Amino acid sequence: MKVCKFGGSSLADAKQLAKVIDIVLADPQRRIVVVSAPGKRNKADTKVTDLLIALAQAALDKKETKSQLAAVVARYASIAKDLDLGGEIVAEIERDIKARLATSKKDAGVFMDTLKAAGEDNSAKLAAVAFAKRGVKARYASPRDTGMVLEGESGNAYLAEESYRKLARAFADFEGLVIYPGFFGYRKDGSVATFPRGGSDITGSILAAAVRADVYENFTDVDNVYPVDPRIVPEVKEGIDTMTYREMRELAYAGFGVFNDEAVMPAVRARVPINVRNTNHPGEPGTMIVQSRRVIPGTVTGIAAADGFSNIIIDKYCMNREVGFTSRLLEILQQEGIAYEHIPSGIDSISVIIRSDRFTKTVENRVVARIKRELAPDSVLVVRDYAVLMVVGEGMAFSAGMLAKATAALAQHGINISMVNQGASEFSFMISIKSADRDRAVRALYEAYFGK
C-alpha cells in the first residue's frame, strides 16, 4: 500500500487536481491521499492558507471580513465549477469557514489555528467529490475522528504518541481511497492546531509510519530533489536518484524546501521509503530516500542554505573551569521558551545558534539581563542575520579534506565563516556566514563540490 502526498501546486485549480486524480487512479495500491490547501496558481497569486491568515487576522483586528471571506470561497468555488461538482460542496465549504470564523477568539493562536486548518480540510472534503465525480469509491477522513491528537504551542504543534497506535486502528479495515487534509490535527481539549509551514509534509510521513505504508510518495511540483536550490545556481540540471533518511533531513533542515525536515522521522522509525515525485511529470521516477545506500568516497550529496538566524555570543574567562555554566545558559533559554540549533564553544567563550523569528527585541534584551545577572559574564554579545550552510553526503564520511574544500572556496570569493560545526559521524557539516554572503556562498560550494 502506498500513503501519497499533494503539496499546494498540485491543487491549486481544477487542471492540477484532475491531474491528482490521474495519478492516484493509475496505481491501485495508492490507497490513502493527504491533500494540502490550494497554492499559487501563479507567480502573482496568492496561496489559500494565505488568504485564510489574512482573514483570520481581520477578525482578530475586529475589523470586515466579508472580503477576505469571499476570496476564500472563490478558490474552491472556481475548482468546483471547472470540474462541474457542483453548488453544495462550496455551500458546505462557506458554511464551513463561517463557523471557524464565530468560534473564540480568547486565545488568538487556537483561532489562527483554526482558520489555517480550514485550507486543507476543506481541500480534502472538495478532492473527496472531485474523486466521486469520477466514479471512485472514495471517501474524506477527518483528523478528529481518525486520531490525529497534536500537543504543543499554535503553529508548532508535535503528534502525541498515542496517535499511532489511534490512526493504525482508524485504518485498519478501511475500503476504497481515504482523502485526508494534512498540517493539522486536535488536542486533545477538541482545539485545532496545525504543524509547522509545509506540515503535509508532516502528515502523509505519519500516516505512512502509522500504516506501514510500502511507500510514502510525496508529489510536488520538482522531478526530484536536486543537489542545490536551482534557484540559487539555474545550471543545475542533474538531480539525485537515491539519498538516506539522514541526508534529507539535514538538508531539509537548512533550506531544501521540498521537503518539510521534520517529515523525515516518523517515516525513519517505521522505515518506510519516501519517493519525492512530480505532479506534472508523473513518469519520472523522482528522488527516493531510504535508510541506506551504496556511497563513493568523497563525495558529496547536496548543498543547502538557509537565513534567519541570531548568534548569542558570550565570554568568561576560565569558563571551562565553571561547573553547569553550560546547562544554567540553556536553562535561562528554555525558560524564555527559544530552542537552540547548535552550540559552538571554546575554552573561554559559547555561541548559541537560534532561530530569529522568535527572538524578538523584547525577548533579547530580556535573555541578555538574564544572562549578564545569572551568570556574570565578561561579555555577551547579540549577532543577528546569520546564515546557515549545510555541506551532506554519506560520502563524506572518514574522508579527508572534505571541509578544507568547503573554506578555500569560501575563501577565494571573500567570504567570512562566522563558525564551523561538524557532526561526530562526519557525513556533514554546518557553516554559519552572514546572510547577505548567503548566495554566493552556495554558487562557491557548488563550484568546489560538483564543478566540472
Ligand code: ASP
Second form
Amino acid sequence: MKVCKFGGSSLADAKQLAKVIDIVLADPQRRIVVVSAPGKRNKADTKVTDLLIALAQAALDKKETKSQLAAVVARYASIAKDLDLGGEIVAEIERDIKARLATSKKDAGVFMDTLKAAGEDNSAKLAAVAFAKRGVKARYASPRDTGMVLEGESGNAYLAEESYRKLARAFADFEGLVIYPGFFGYRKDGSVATFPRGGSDITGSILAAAVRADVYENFTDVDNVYPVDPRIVPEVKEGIDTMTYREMRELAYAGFGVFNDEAVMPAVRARVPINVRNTNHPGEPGTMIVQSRRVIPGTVTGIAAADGFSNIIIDKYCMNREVGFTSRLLEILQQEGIAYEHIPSGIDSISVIIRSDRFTKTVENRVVARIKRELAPDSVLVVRDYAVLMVVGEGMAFSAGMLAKATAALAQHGINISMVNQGASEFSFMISIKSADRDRAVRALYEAYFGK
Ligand code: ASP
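The form predicted together with the named molecule, contrasted with the form predicted on its own above:
To see the whole picture, the full complex is given below, headed by that same chain.
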C-alpha cells in the first residue's frame, strides 16, 4: 500500500486536482491520499492557508471579515465550478468556515489553528466529491475520528506518541480509497492544533509510518531532488534517483528545500521508503529515499550550502590537557539555549559553529564575557557571516581524494576555507567559508564532482 501526499500547488485549481485524481487512479496501491490546502496558482497568488490566517486575524482584531471569508470560499468555489461539482459542497465549506469563526476566541492560538485547519479539511472534502464525480468512491477521513492526537503549542504542535497505535487501529483492514486532510489534528481536550507551516508533509509521513506503507509518495512540483540547488547551478539537469535517509538528512540540513528532514522523520523511523515525485510529470520516477542503497565508490550524491552561521573561535595553550574544557564551554552555550552545529578542534584551539539567528549581539557579549571569565582562554573571537557547504555521498566512504577535489576546486577559485569537518562515517564533510563566497563555491564544487 502507498500513502501519497499532495502539496498545495497540486491542489491549487481544478486542473491540478484533476491531475491528482488521475495519478491516484493510475495505481491501485495508492490508498491513502493526504492533501494540503489549495496553494498558489501563480507567483502573485496567495495560498488558502495565508488567506485563512488573515481571516482569523481580522476576526481576532474584531475587524470586518466578510470579504476575507468570501476570498477563501471563492478559491474552493472556482475549483468546484470548473469540475462541475455542484453548489452543495461549496455551501458546506462556507458553513464550515462560518462555524469555525463562531468558536471561542479566548485562546487566540487555538482559534487561529481552528481556522488554519479549515484549509486542508475542506480541501479533502472537496477532493472526495471530485473523486465521486469521476465515479470513484473515496472516503474523507477525519483526523478526529482516526486518532491524530497532537500536543504542544498552537501552530507548532507535534504528535502524541499514542497516536500511532490509534491510527494503526483506525486503518487496520480499511477498504477503498481514503482522502485525509494534512496539517492538523486534535488535542485530548478536543481543540484543533496544527503542525508548523508545511505540516501536511508531517501528516503524510505519520500515516505512512502508522500503516507501515510500502512507500510514502510525496508529490510536489519538481521532477527530482537535484544534486545541487538549481537556483545556484541552473544547468543541473540530472536528478538523484536514489539516496539514503542520512544523505537526505545531511543535504536538508544545509538548505535542500525540497523536503523537510523533520517532517519525514516518522517515515524514516519506520523505514518506509520515501518517493519525491512531480504531480505535473507523473511519468517521472522521481527520487527514492531509502535506508540503504548500492553505491558507486568515489561518487558524490549532492552538494548543499546554507548561510547564517557564526563561529566562536577559542585559543588556549595546552587546551588538550585541560579536562572538561569543552564540556564547560558547551554548558555556557546550553544555558543560553544555543545548540551547536559543528565543533572542529585542534590541540590548542576549538571552534564552535552555531546558527546566527538566536545569537544576537547581546547574547554574544554575555557568552564571550563568561568564556573569558570561566575558561581563561588566550583569546576568544566571534566571526559572523559564515556559510556551511556540505558534500554528501555514501560513495565517498573509503575513497581516496574526495576532500582533495573540493579543496583544489575552491583553491582554484581563490576561495578561502575557514574550517573542514569530516564525520567518522565518511559519507559527508563540511567546509565552512565566508557567506559572500557561497554561490561561487557551490558552482566550483559542482564542476569538480559532476562536471564532464
Ligand atoms: N497548508 C499548510 C501551509 O501552507 C500546510 C501545507 O501545505 O503543508 O503551510
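The structure displayed is predicted, hence computed values, not measured ones. Throughout, rigid core stands for the largest set of C-alpha atoms superposing within 1.5 Å between the two forms. Residue numbers count along the first chain shown, from 1.
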Worksheet entry | Gly135 C-alpha moves between the two forms by 2 Å or more, core aligned | no
Discussion item. When the rigid core is used for the superposition, does Pro297 move between the two forms (threshold: C-alpha shift of 2 Å or more)?
Written reply: yes
Discussion item. Does Phe309 move appreciably between the two forms, meaning a CA displacement of 2 Å or more on the superposed rigid core?
Written reply: yes
